[in-house]
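One chain comes next, on its own, written as structure tokens: the form predicted alone.
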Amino acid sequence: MSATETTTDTEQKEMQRERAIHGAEWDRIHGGYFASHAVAEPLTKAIQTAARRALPQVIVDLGGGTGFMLHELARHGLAANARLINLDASAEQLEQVHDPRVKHIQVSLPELRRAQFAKKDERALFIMRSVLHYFGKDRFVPNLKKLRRLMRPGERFIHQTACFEDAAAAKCLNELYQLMGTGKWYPMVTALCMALTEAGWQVEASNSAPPLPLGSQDLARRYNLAPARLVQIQKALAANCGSCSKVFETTRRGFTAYLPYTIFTCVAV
């Protein structure tokens, strides 16, 4: 990031680049991962558990896209006791929020203020799914601290984040995203836990979620990669990630990479 480029600028660039899959197409990309009830179940259960303890009056999905997760929570009865608010910077994503129990607000995370989602003295619960990597390596901790400043002590933040136990796997997937020209970055689990602690959270619980399969054809469409560039990326990864079969494999149509997810329940301290 240049000295004059802000986090908002970076987020807007990533959002503009992925505009082709925003809206209704988002529910179909990557095998429908982000619109699957079964895939979402571990995160849904973690949020339900946290909500029973914290009794929030407002549940805020940070970067909630089409509103799928909040719709899932409403389907499980959480809308009866809490207002559901979906925050996202993409108008195309928010246009897909049709559940009347979900309010949506178009705003980028760096511009977010507490008054936009919570009334005075309301208890809030934050949720987030597959968003932290948009911050990039340099802005990872500063943005976690920004999110923490939006919360009050005792409030909870439940997020499903791509992170790695194995250093070689992390290097492989980070190389993939660098080769595709994105600013996204994926941490090791230990580094993420340290960053959360530094930002002012205590990790109360963690559990795994289904990995996200990233087919090369979907990646080409998502990041506007020319066929020749896709071949170059595949050759580079095949050479450098041959021992990482759990996160990268070649296929008849190109390759498939896999992002492992962990769900973290965090308490603001």
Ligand SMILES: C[S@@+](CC[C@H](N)C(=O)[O-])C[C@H]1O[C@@H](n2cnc3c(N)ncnc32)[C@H](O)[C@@H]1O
The other form holds:
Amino acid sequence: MSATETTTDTEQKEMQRERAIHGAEWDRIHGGYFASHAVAEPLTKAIQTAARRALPQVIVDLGGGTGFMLHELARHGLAANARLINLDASAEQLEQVHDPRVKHIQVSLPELRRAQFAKKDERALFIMRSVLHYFGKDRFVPNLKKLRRLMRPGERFIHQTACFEDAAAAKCLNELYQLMGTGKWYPMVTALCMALTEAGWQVEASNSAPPLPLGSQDLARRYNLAPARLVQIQKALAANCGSCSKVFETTRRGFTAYLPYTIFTCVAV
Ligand SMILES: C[S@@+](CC[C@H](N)C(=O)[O-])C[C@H]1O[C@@H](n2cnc3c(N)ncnc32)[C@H](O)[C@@H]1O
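Starting from the form predicted alone shown above, please give the structure in the form predicted together with the ligand.
What follows is the whole complex; the chain from before opens it.
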């Protein structure tokens, strides 16, 4: 097994730390963003478009959490022609997969093997929402390459990933995550496109998706931040990100940060 095909201690800690908001709580956090039909619609449409062209026999959600996106696809009829498989490292998240059309496998993505989700000669389509940032800056490109190695030429990868057009906004949100003690990292859109190309995909299309509002009270719960630490973080951000009104604002109860998302439709070349 190569170095990119094992889960690092940092990645393990990142997932363990969020256990408080995994499971049933996942649907409610961040204003219900991850369980909203309206929020999911642009990604659902991009996946439907790709599925019409690629005719996959299996659709795999990489880091699919509670299985919400696959459930959405099943509601739109995609389970009729393809098996739906949700992959996630968190047992708490997978326990919430209630749709019988969605199978699930507990696995950490760096360790994933194609044989775990596709039979020989089966055409796969890969989807992912809000997961790439878990790999952190150093493991971002190696893990993209690892995911590409799981795919066959012509297969599609549709992912909704947090990334930035504006360098000051990227600096602000990356600083927030660093101050909260996470290893998560968010790239610029241009850098992400280059990384996808370098890993062996052609980016066919990109569209924006609704931004994720991150209220400070939710962040405190998610990352186990004491009230005094939250105040320190808010002061640091207000000083450094005051001009980034699109991604950071102070509120009556603290602050809200906004993560912008882009949906990428990629073809393995
Ligand atoms: C922000 S949540 C998104 C969940 C889901 N994609 C959605 O949109 O609701 C990130 C998910 O990625 C999973 N995850 C993070 N790192 C992972 C890894 N290395 N392998 C598998 N799953 C991982 C987490 O357990 C979590 O469920």
